[in-house]
Each structure stands twice: as structure tokens, then as C-alpha cells.
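The chain that follows stands alone, in the form predicted on its own, written as C-alpha cells.
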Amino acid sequence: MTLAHLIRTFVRRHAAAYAAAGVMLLAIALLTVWMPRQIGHLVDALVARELAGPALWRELALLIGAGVLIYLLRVGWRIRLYAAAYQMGVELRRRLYARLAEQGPRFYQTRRTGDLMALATNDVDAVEMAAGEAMLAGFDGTLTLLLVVATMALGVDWRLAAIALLPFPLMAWSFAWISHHVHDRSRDALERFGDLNDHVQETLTGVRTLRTLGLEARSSRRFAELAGAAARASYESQRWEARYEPAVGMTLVTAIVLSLGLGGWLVWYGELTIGQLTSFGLYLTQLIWPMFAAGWVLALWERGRAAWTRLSAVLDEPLAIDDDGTVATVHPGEIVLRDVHFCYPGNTSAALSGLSLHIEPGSTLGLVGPTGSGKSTLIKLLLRQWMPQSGGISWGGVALADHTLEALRAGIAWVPQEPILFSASVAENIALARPSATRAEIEAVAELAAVHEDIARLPQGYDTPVGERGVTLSGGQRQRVAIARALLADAPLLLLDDALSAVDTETEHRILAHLHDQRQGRTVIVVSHRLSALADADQIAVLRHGHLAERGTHEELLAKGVAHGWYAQQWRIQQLEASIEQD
């Protein structure tokens, strides 16, 4: 979809606002064209001494009244038109946000957060200006130009009008040349602003790491470089836009010189009155706005076009995961993986290969294995963040792909290793999935997540703001608050992807014991590197190199793999490490 098509569609949907603004602009143009002609008649009457006293004052009052009416109409069309144009900004931001919310990890691997934020600010503003300011200036300027030129030719003298328009083709050529460069420079300016925005976002997110490594000076230098590049790009864009004005000025001066030369000759030979020449001169000054409007419209349009090119690339990018399922309700049951094969884009080795697994409903599955064995990948496939290249995954007898994404994700509570908390109170973060939850319900899940006592020690308890990304809490507290949030969601499937890595062993055992006692039919999958934490799991699956290497209860895996099993070997190593730490 082009920018022109986007704006046409928007104008049709807001036809009443644009029509009202157009009627007011038409009235302004007619009054603007009428005033110089009336002034010319007034001048001729004064020269002929045919106007004096009350009649003169009535004519002047009429002109003043027309000026006041023009002012009121200009206020009116701005209110009507800009209200509609701002609505376009709202709609575009909603579309962009909805699209970003639907995209999967593959999309965000190739997109920078700061640049996406720039799309929602500068780029949307540029499109909004094209739909508002540019539409207005284009309509007003074109209407004024046509009426003024028609009045000059038909109401004053066609010869003067013809010679005054001689420089206009040159101005049109200049505008076309300048517009091409404005488009390129505007796109570059938007991209440089995205780079700057991305650096600021990354710096603020990782400010602790930068301070720890002593990289503040280097980060500041990088910021200065990006800020300078953004400033230079914006300057280049503005420099090209500034060339519209000299083109207009040269055209206008040439038109005035040519028309005054011919007009003076016509007055000398009595073919034109002084009042008519005065009117024509005033009409020429009224052409200043249409000519400036043309430059302004082209500048806004090229900015909008450059911004829409960037925006449409994101809005039109296909979803990484198609949401074409039809089952709108999850029916909890057995989770079955059949010969699942998955390889990340750009990788040659498979993250999961030939994986088959059955998970009974209401059971707890421990998922273990060395780093890179495919544990987190399996969690991502269950969440449908990625789709397997072959094989199938079903839940309750229904393929995951047959569920709508909304239904599937509503049925799963997921806690990643690095949970995200928002700039709100602790209670609001826990109640994120259920804003209507009572304080008693919030405290109950906090008890299960072994974080209630920590929260009680905070300055304002559950009403304590946690700061952006939970910066005021420790890593273990953030993980436990996220677990409490997942428990409050009361989803039939709970996924803990190494979500207890930042807590001590004793706390981990307490949380998992609470989950085991209070699961109430909920299926739980726990990824952990601490094997002792999974000793009470109903089943434990060991992944190695994307394959299911071992499966069984804790006792069965120790009995089967005393000599060579990875689980048994890892268990002995961890037990030895624990005994050394105790000594």
C-alpha cells in the first residue's frame, strides 16, 4: 500500500471532517480573492473622487469584516482537519503495536528495539503530518492558485496573467529536483534517529554492566557520534527543504518584474487603470502562499513517504508464526511430541532432532541436560514461538497449530530465566494476568512462590514500586514475583524455564514442593540445572544434543545410569560439590 492509498482510505473514512474543512477553505479562498478586487475598485473610486464619508467607512468596515471572518474560518478548519489527522496517528500506532505484539522471536532477532520505538514516534508523526498539514496546504494552495489566476486573467487582464505565469514551469522543475533529494535525506534522517534511539535504549537497559566494566566514557563517545550523525542527517534534510524558498522567491520576483513592466506600459497607453494594476499587484502577492504551500506540501509528502516506507515494511512483514488455528479453547490433557525436528534459521545443526515425548496431564516433568541440549527450545515450541520443521506437537488431542494463539497462550503460564517486571507496584506486577485479583489472592500465590516475606520487608510492602524491569529487586526476588504472577494466572500448563536459577537451593525446594502440593491438576514442566530440585518430579527427561537420552523417575535414572548415564554422573558431581560447600 502506498502513502497516497493510505491517505485516500483514511480521508474516505473521515469524509465529514475533511469536507467541512474543505468548505471553510473554499470560503476563505473566495474571500481572499474578493478582497484585492474590492480594494482595486476602492482605489479607482478614491482617485475619481467618487467615494467619501459614510460610504467610504462602509467599504472599509466590509473589508475588516471579511478579514475577521477569514480568521474565524481558519481557526475552524484547523480544528476539524487536525482532529482527523491526529486520529490517523492514533490508528497507526495501534496497528504498529498490535503487529509488534503478534510477531515472534525471529522478527526481533533482525529488528532493533530503539528503531521500532522510533517508528512509533518520528515516523508516525511524519505520516500524520502528510495526512493533515500536507493535505490542508495542498488543497488550500491549489484552490487559491486557481481562483487567483482565474481572477487575474478574467477579472483584470489576461495578458498580465500570462506573462506573470511564465516563470512557473521553471519553479515546477526545481521543485521536482529538490523533492527527490528531500525524500532521500528524510529517510536517512529517520534511520539515523533510529540508530540513536537504539543506542540510548540499550545503554539505559545495560547501565549497570557499563558501570561495572567502566565503559561510561566509551558509551558517551558512541552516543556523541550517533547524535552527531542524526544532527547532520536532519541538517541535510532541512538544507534541501530550505531550497524551496529561494525557488519561490526567484519565481515571484521574476513574475512581479514582468507583470509590472507590462502593466506600466498598459497604464501609460490607457489600456489599464491604476486601480486594476493595484489589484493585480495584490493578486501577485497572494500567489506567495500557493507557491510556498507547494514547497511545504512536497517537503511534508516526501518526509511522509520516507516514513511510510519504513513503517509499511514492519506492518506488512509476514508473521513468524501464522495465527490460522480455529480451536479457541484449550482442553487440558496429555502433551505429545512425535518425532519433532527443529533447526534455528541460519544454523546447520538441529536444536531438536527426532524428539518424541509424552507428558501426562497434571504431572510434573523435570527437563534437564547439558547447555545447548534443546531444553529452552522445547519450551519455545510449546509456546509456539517457533514451529518445528517436521513432526507434531499436540495438547489434549489437538495439534498446537490448530489452536488460536490467543487461546494457547491463555492456557500457558511461562516464567523465563530472565523475567520481565514492569514499572508498577509489586502487587500490580503479580496481578498482571488477573487485574481483578484480590489482595488475599495475590498474597496467597506470593506465599507459594516463597516471596511473601521478602515483599513484606519492602518499604511499602505490596504497594512498593519495583522500577523499570524490576530494577529495585534482586534477581531471585524478580524470579519469584514472576512465578507468583504465573500461579495467579491459574493456567493449566506451567512452564518454568530455569526460572529458579537465582534462588538458593533451599528456596528452590520450598517453591517446587508448594507447586507439587498445590498444582490441582496443573501440568508443570520445570527446566533446571539443579538435579536435587527435580527429585520429586513425576518424570525426568534428559536431553542431549536435541535427542531424548534418558527418561524416568529420579530413582530409575540413578539405577539405570550408575555407570554411564548423564543424569547419574551429573547427580554424583552435584552431590560432591554440595558436600564440599558444606565442609
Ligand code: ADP
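All values derive from a computational prediction rather than experimental measurement. So that the term is clear: the rigid core is the largest set of C-alpha atoms that superpose within 1.5 Å between two forms. Positions refer to the first chain, counted from 1. Compared with the form predicted together with adenosine-5'-diphosphate (ADP):
- Once both forms are overlaid on the rigid core, the distance between the two CA positions of W240 between the two forms is under 2 angstroms.
- Once both forms are overlaid on the rigid core, the distance between the two CA positions of T113 between the two forms is under 2 angstroms.
- When two forms of a protein are overlaid on their rigid core, residues whose CA moves 2 Å or more are considered shifted, and A456 is one of them between the two forms.
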Given for the second form:
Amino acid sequence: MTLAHLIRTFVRRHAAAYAAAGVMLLAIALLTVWMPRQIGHLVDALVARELAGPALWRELALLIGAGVLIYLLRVGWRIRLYAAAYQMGVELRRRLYARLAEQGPRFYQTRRTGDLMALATNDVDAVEMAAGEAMLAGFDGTLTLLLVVATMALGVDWRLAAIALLPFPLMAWSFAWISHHVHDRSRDALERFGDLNDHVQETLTGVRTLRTLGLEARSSRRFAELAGAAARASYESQRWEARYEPAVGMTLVTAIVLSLGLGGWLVWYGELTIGQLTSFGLYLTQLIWPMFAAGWVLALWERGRAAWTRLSAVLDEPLAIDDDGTVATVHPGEIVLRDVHFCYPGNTSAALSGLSLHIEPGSTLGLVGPTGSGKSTLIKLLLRQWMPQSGGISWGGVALADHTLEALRAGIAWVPQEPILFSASVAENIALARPSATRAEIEAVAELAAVHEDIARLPQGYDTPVGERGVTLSGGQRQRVAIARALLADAPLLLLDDALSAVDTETEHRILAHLHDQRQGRTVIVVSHRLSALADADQIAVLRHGHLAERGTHEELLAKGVAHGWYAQQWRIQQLEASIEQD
Ligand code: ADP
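Since the structure above is the form predicted on its own, I would like to see how the form predicted together with adenosine-5'-diphosphate (ADP) looks, so please show that one next.
After this comes the whole thing, all chains and molecules, with the earlier chain placed first.
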């Protein structure tokens, strides 16, 4: 869809607002051409000494009245039009937001957050300006131009009008040339602003790390560079936009010189009255606005087009994960992975290859293996954040891809290693998936997640605000709040991706024991580096280099012996470490 197409569909939907603004503009244009004509008559009547006393005052009052009416109409169309144009901004932002919320990790892997934020602010503004200001100024300018030229030609003298219009084609040509450059420069300016935004976003997110590493000076320098580049790009774009004005000025001066020459000659030979030449001069000055409008409209349009190209690239980017499944509820049953192969885009080696695994419904699976062995990747495939390149994953006999994404989101509770707490109270953060949960239910899951006491000690208990604008919880507390949140969601599949890494061993044990007791048919998959935490799991799977290396119960895996199994080896190491710590 091009910008023109977008605006056409929008104008069609808001036809009433645009039509009302158009009618008001037409009235303004008619009044505007009427005024010089009236002034011309007045001048002729005054020169002929035909107008005096009350009649003169009446004529003047009429002119003033017309001026006031023009003013009111101008205010009116702006109010009508801007209400519609803002609506377009809202619609675009909503579309962009919905798209961003739908997109999967593949999209975010290649896009920068700051730039996406720039799209939602700067770029949407530019498109909004093109749909509002530019559309109406274009309409207004064209209307005034046509009316003024027609009145000049028909109402005054067509020869004079033809001469005055001679320099206009040259202006059109220079406008086309300037527009081309304005487009390129605007795109550049929008991109630079995106870079700048991105840097600010990154700095604010990592401000603690930056400070700890003493990198503020370097970051500031980089910021200054980016801010300079963004300012230069905007300046370049403005420099080109500024060239519209001299083009208008030159055209106008040439038109005035030409028409005064011919006009003077015509007056001399009695073919034109002085009043008519006065009107003509006034008409010429009325062409200033349409010409400036043309330059301005072109600048806004080109800026809007550059912004729309950037926006539509994001809006039209296909979803990383197709949501074309039809099964709208999950059927909790056996989870089967069959010969799953998955490689991240841009990577040369596979994160998972030939992985086959059966997970009994209602069982707890411990997932272990060295860092980078593919544990998180497996969790992400189960969440359908990514799709395997070959092989299949099914749940309760239905392929994962045949479910709607909504069904999967509702059927799976997931706790990542670094959960996000939003700016809300602790209770609201826990009740994210079920805002209707009672305080008693919230406290019950907090007990299970062994975080109730921590919360009770906060200044306002469960009502304490947390997240960006609230109390900062420790890593372990955040993890436990996230586990409580997942438990409250009460989904048939619970995925804990190293979700207790910041919690001490004893608490981790306690939480997992609670999960075990309260699972009520729920399947649980726990990724953990601490093998002792998983000793009670029904099954333990060991991943290495994306393969299933070992599988069995804790006892079975230990029985393989240190010489033959990663699990037994790792168990021995961790036991030794624990005993050294105790000493
Ligand atoms: P684990 O959870 O066992 O530590 P991961 O599943 O995170 O391992 O990683 C498996 C492999 O995939 C690693 O080689 C890692 O570098 C790679 N990987 C993980 N996430 C991404 C990603 N988003 N993009 C590209 N490669 C990734």
C-alpha cells in the first residue's frame, strides 16, 4: 500500500470531516477572490468620486465582515480536519502496536527497540501531517490557485493572466527537483532519529552496568555523535525544504514584472482601468499562498512518504510464526518430539538436531545439560516462539502448529530466567494472567512459590508497587513472584527455564516440592543447573550439543557411573562443591 492509497482509504472513511473542511475551504476561496474584485470596484468608484458617506461605510463594513468570516471559517476547518488527522495517528499507532505484540522473537532479533519506538512517535507524526495538513493545504492551495487564475483571466484580462503565468512551469520543474531531494533527506533524518532513540533506550536499560563499568563518558560521546548526526540530517532536510521559498519568490517577482509591464501598457492605451490593474496586483499577491502551500505540501508529503515506507516495512513484515492453526483449546496429554531439528537464522550450527522425546502427561521432566546445549531452545519451541525446520512436536496427539497461538498461550505457563515485573503492585503482577483472582488465591500461590513472607515484609505488603516505578525486588524474589504468577495461571503445562537460578538451594527444593505436591495432573518441565533440585523428577533428560545424550530417573542416570555419563559426573562435582561450601 502506498501513502496515497492509505490516505485515500482514510479520507473515504472520514468523508464527512474532509467534506465539511472542504466546503469551508471553498467558501474561504470564494470570499478571497471576491475581496480584490470588490476593492477594485471601490477604487474605481472612489476615483470617479461616486462613492461617499454612508454608502462608503457600508462597503467597508462588508469587506471587514468578509474578513472576519474568512477567519472563522479557517478556524472551523482546522478543528474539523485535525480531529480526523489525529484519529489517523491513533489508528496507525494501534495497528503498529498490535503488529509488534504479534511478532515473534525472529522479528525482534533483527529490529532495534529504539528504532521501533521512533516509528511509533516520529514516523506516525509525519504520516499524520501528510494526511491532515498536507491534504487540506494541497486542496486549499489548488482551489485558490484555480479560482484566482480564472478570475484574473475572465474577470480582468486574459492576456495579462497568460503573461503572469509564464514563469510557473519553471517553478513546477524546480519543485520536482527539490522534492526528490527532500524525500531522501527526510528518510535519512528519520533513520538517524531512530539510531539516536535506540542509543537512549539501550543506555537507560543498561545504565547500571554502564556506570559500574565506568563507561558513561564513552556512552555520552557516542550519544553526542548520534545527536549530531541526527541534527545534521534534519538540517540537511530543512535546507532542501527551504529551497521552495526562493523558487516561489523568483516566480512571483518575474510574474509581477511581466504583468506590470503589460498592464501599464494596457492602461496607457485605455484597455484597462487603474482599478482593474489594482485588482490584478492583489490577485497576484493572492497567488503567494497557493505557491507556498505547494512547496509546503510537497515537503510534508515527501516526509510522510519516507515515514510510511519505514512504517509499512514493519506493518507488512510477515509474522515470524504463522497463526493459522485451528485447534482452539489444548488437549493436555503426552508431549512428543519427533526428530526435531532447529537452527537459529544466521547460525551455521543447529541448536537442536534429531531430538526425540516423550513426556508423559502429569509428569515432571528435569532438563539438564551444559550451557548452550539447547535447553532454552527446546522450551522456546514448545512455546512456539520458533518453529523447528524439520521434525514435529505434538501435544495430546495434536501437532503444536495446528493449535491457535492463543490456545497455546493459555495452555502453557512459562517462567523465564529473567522474568519481567510490570509497574503495578505485587498482587497485580502475580494476577497478570487472571486479574479476577482473589487475594486469598494470590496469597496461596505466593506461599507455594515461597515468596509470601518476603512480600509480607514489603512496606505495603501485596499492594507495594514494583517494577520500573516501584520497589526493586532482588533477582530471587522476582523469580519467585514470576513462579507464583505462573501457578495462578493454572495452565496444564508449566515450563520453568532456569527460573530458580537466583534462589538458594534450600528454597529451590521447597518450591519444587510444593510444585510436585500440588501439580494436579499438570506436566512440568524444569530446566536447572542444580542437579540436586531435580532428583525427584519423574524423568531427567540430558541434552548435549542439541542431542538427547541421556535419559532416565535420577537413580538410573547415576547408575551409569562417572566414567560414562555427564549427569553422574556433574552430580559428583556439584556434591563436592556443596561439601566444600559447608566446610
Ligand atoms: P541452553 O539453554 O542449553 O544454555 P540455548 O538453547 O540457549 O542453550 O542455546 C543453544 C544454542 O543456540 C547455543 O549455541 C546458542 O548460542 C544458540 N542460540 C540461543 N539463542 C539464540 C538466538 N536467539 N539466536 C541465535 N542463536 C541462539
